[in-house]
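In structure tokens, the next block holds one chain alone, the form predicted alone.
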Amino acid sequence: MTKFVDLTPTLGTEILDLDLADDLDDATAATLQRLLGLRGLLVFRDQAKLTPERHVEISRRFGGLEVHVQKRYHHQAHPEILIVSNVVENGAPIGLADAGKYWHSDLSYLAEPSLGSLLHAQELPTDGSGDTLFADTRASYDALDAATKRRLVGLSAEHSYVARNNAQAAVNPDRRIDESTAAKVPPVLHPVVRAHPLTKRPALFVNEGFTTRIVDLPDAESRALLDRLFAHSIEPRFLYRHQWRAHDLVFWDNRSTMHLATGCPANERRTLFRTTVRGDRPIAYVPAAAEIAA
């Protein structure tokens, strides 16, 4: 029998029993699509026998998905599978060794962001580092001040991967994307605070990683509004952090979250896969009148 174990009070359920390399029926489905809008973060145990073509179609049952801008760390077979790894192979790394060592929502710069993703470890360090930071942006949100609620009333802020590709380049050029790469992911704008399409509970979406600029603000208010919201999102109070073990595969929910690689020393092999399930638009969150008052 499938047992499911809250990891915190608000953020991430670890589920056991259930393998996924067997079949999904539509009822087990829907129970994980409603856990993962009112939990955030999904923990699978012991999936060793999924393979990276039953990847793919469990995937597939929460949406469809995208492929990802840098086609070079796809996976051979399938293409939907960027290879998250520091593992380099005559010459060259086959995976994108610095993902995700920011905070930040997978995609938050597509025009319709990721519903979700879903990271199955395939190897890990012997040393036991290597973890993964998340942060529960619903629960932020909730905690911030009436009169700060009221001020992101209505905020849009952009959010870039060219720039951040730019940053990352400066430190490894082999990182840089071409033009026509670049012209695929222009920047996009969405609200600073978006109501979950399922649950309808607000969120902070703004992220470290992408987001460059609050565009209804001059920039000094702009960046010190964005810098004081990435601070506060991060806090102890909000945060689960993931040791990964053997075969674990973690679903998580971008519209409520964010996270953060950890990293690991450069002589310890680590590699993942990661599929990505479309989004929606984000809807801007509109307080009632007795949430942001004085």
Ligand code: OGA
Given for the second form:
Amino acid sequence: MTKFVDLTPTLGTEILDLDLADDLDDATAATLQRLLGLRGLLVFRDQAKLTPERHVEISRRFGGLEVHVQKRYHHQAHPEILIVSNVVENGAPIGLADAGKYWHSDLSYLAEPSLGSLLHAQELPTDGSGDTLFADTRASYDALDAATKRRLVGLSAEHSYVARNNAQAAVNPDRRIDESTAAKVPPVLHPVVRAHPLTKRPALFVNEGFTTRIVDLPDAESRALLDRLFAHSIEPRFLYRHQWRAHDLVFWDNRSTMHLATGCPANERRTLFRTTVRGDRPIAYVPAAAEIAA
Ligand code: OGA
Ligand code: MN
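Return one more block: the form predicted in complex with the ligand, after the form predicted alone shown previously.
Now the complete complex, all chains and molecules, led by this one.
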């Protein structure tokens, strides 16, 4: 594995000479883990030979795998695979149709949110639509002014799957969940700025999709601060737009990026398989005094 191309100055690296269907030795796996931490996103092209079984196996090299709370979207043979798809068969969608049409970090609503996700393209729209946008939440934190960084020190925010799902279910009844499913994903609190476990670099960890409020702030203040952080973190300078090619596999770091599905027209077919690697409880980032000096 020697051919790398950086996608933006801070975010994303394309790896041109690795077939994930072949054996992955420990040294290469360790390099990939480090690269993911440094670059936030890895793109592997032409992964045509990668079977669902091998996708699961490769993903396990980076940690335990999550099984999505909504069973109906699981791959039948491999529950660790979440099917992301707008395809309807026999009147029922074969996967999660509206996955991520809002900015989010996968599973930020868990007490131990995901480390990263591996998304493998199966069938793509023929009209070139269906891009996924990624935002570098380290770069957006770094770019904040010192006064805002001071304000964020010690703040925590609430993340809720149920709040998001209820909003989606209002427009897509297929997403309704029962109380026992909802009870598995109670709201959780996370630091607003987290330190990456490998690089120790700070990253903003609030997202439009799952973050409902900043705790210990009055509602209006919490709303205003979140809206400002959301708007700031998706400025074009922090983004990478992934245009999917046949058999791409994209591995992103949920600790230092957010993403958004731009979607495709209903008459196009788009199906991808996702595995989601388990992560640790986020650790709050504490800036050095000089970093936030007035
Ligand atoms: C996901 C996701 C985006 C897309 O699979 O986690 O957000 O463009 N997908 O399908
Ligand atoms: Mn997602």
